[in-house]
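First, one chain by itself in structure tokens, the form predicted on its own.
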Amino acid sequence: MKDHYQVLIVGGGSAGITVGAHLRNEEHPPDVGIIEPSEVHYYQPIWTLVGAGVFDREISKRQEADFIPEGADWIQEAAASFDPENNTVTTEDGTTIGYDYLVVAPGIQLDWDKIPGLKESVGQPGTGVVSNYTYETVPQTWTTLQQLEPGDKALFTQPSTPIKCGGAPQKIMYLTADHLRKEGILDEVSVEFFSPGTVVFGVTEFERTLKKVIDRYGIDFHIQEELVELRPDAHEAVFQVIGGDGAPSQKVVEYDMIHVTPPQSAPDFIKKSPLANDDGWVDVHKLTLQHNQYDNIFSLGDAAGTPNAKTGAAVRKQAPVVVENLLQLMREGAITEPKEYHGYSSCPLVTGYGKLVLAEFDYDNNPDPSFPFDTTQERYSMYALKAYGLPEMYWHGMLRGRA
């Protein structure tokens, strides 16, 4: 490990590795260091299907060392603070590393403790509290949903914060409902979704299809209601009701299974840094992904302060923008012809076993399809793409700087 790099990358997840790979694939690659403490790299989008019993969780796991780009240095520490005036990053062990250019991509933070009763109960047998949002907790989802019986109630929640993969809270609900249909007990189990928002999905063209799916399964979809507390011993969930004409109120709902999507935010060391905007995310221009105050800093992925959906597909489109603008800045001292990211994101909405709606859209929630057919409809081909195609593209293409 050196004490200075031409390009220093904070984060060795999807965004950091992809940018590092693109840079190291250049004919004359810059000197690259990647700060990342984890020894394991996960392909998180597959966890929806793990939670539904399609795959074992091990399919999502690889060794981080196998994906550090050739020629890049892996600094196996956690970043702790930034000093952009002096172009340095300090790690948790007190090491200070300098840079000419910085790429900030540490991902998103799961705030389990923001909901009382959640942290100590999620994934624990007998609590009925499950979540597909970590490798450790995802197996309990499949175990719990298989135990649902006639007369039971299965709840699914979404927080008011930004989250990674905004469709994930609904996907596992549709798969649970489809499992119950296959077992012949769908009409005897109550399936309910609780959202603080006012719509089923933010893009109208895809929302139309999802409403039909909701009707098909007989799901009760509650809007403007957000989970604020769990009482796992009593199997009770407390929701803040924010709709209606009166003042916000609370209601208590019993459950046999509850899939919780935890509140999420920028990592704490980002929030308290000089790189953050007022909401705690890295303060970057939404088109160029260059920092609004420090020209030699870029950010992408879940921690970036851009108004797109936080997905791996967004990273795949953001990475070439960061790389091209960064290289142009290195060569010319300014970005005179910026490459732009227009908010593309993709949400493969699994609506049942073998069924998927591929939602692709931009900053303005306009559809931005990659295929020459109507992707607002449920298709097996798109399900196969998610289950088998996209993981291969991720491991062998995107993380190698090829896609």
Ligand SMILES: Cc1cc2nc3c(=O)[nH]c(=O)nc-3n(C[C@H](O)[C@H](O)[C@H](O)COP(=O)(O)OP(=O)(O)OC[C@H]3O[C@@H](n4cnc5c(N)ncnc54)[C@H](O)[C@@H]3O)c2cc1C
Contents of the next structure:
Amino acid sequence: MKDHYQVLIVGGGSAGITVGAHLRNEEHPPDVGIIEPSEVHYYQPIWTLVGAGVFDREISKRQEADFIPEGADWIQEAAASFDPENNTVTTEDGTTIGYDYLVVAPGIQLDWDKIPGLKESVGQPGTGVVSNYTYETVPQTWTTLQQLEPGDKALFTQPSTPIKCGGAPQKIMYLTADHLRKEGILDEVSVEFFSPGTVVFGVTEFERTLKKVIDRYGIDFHIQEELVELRPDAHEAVFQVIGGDGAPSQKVVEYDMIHVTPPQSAPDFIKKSPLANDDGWVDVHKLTLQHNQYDNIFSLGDAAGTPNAKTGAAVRKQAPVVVENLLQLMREGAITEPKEYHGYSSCPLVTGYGKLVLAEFDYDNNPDPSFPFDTTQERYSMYALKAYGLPEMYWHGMLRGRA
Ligand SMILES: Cc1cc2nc3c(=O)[nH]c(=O)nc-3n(C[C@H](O)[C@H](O)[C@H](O)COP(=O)(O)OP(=O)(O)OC[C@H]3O[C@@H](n4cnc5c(N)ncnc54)[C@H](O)[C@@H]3O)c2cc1C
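The structure above corresponds to the form predicted on its own; please give the structure of the form predicted together with this ligand next.
Below, the chain from earlier opens the complete complex, with every other chain and molecule after it.
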């Protein structure tokens, strides 16, 4: 390990590894250090299908060491603070590392503590409280949904904060409903969604299809209602009712199963750093992904302060933009022909076993399809892409800097 790198990357998840791999694939690659504390690397998008019993969770996990790009150094520490005036990052163990260029990609933070009663119950057998949002908790989703019986109530929630994969809270609900249909008890189990927003999905073209899916399964879709507390012993969920004419109020709903998408925010060490914008995210230009104050700093992925939907698909389009702009700056001293990211994101909305609507859109919520057919319809081909194609593309293409 050195004490200075030409390019230092904070975070070796989807974004950090992809950028590192692109850089190391260059003909004359810069020296690259990657600060990443975790021994393992997860392909998180597959957790939706793990929670629905399609795959075992092991399929999502690989050794981080196998994906550190050739020639890059892995600094197995957690970054703790930044000194952008002096071009250094200090890790939790007190090591200070210098850089010429910095790429910040530590992902998003799951704020389990923000909902009283959640942290101690989520993923624990017998509580009915489940979440696909971590490797540790995801198997309990499948165990719990198989135990649903006639007369039961299954709730699904979405927080008002930005989250990674905005469609994930709904996908597991559609899969649960489809499972109940296959078991012949869909009409006898109440399936309900609670969203603080006012729409089912932000892009009209896809919302139309999702509304039909919701009708097909007989789902109760509550808008402007947000989970604020769990009472695990009583199997009760407390919701803040935001809309309506009256003053905000609360309501208590009993459950047999509740899938919770936790509130999320920028990692604390980013929030309190000089790199953050007012909302805590890394303050970068939404087209060039270059920091608004420090020219030699870039950010992408879930931690970046760009107004796109936070997904791995967005990372795939952001990485070449960061790399191209960083290399221009490195070679020419300025970004003379900026490469731009226009907010592309993709949400593969699984609507049942073997059915998927591939929503792809940009910063303005305009559809941005990659396929020459009507992707607003449910298709098996798009389900197969998510279940079998995209994981292969991720491990063998994107993380190797080839896609
Ligand atoms: C249930 C679920 C379903 C999803 N479905 C989809 C989908 O269908 N399609 C899609 O495109 N995306 C999906 N996503 C989102 C996708 O996984 C993320 O958007 C993507 O992983 C973001 O990449 P990232 O590199 O910013 O963050 P991550 O991949 O989370 O990586 C962040 C890395 O930073 C490291 N880190 C954290 N703190 C520090 C620190 N202090 N110092 C150094 N390193 C640190 C972490 O250990 C981690 O390795 C889903 C996510 C979930 C949870």
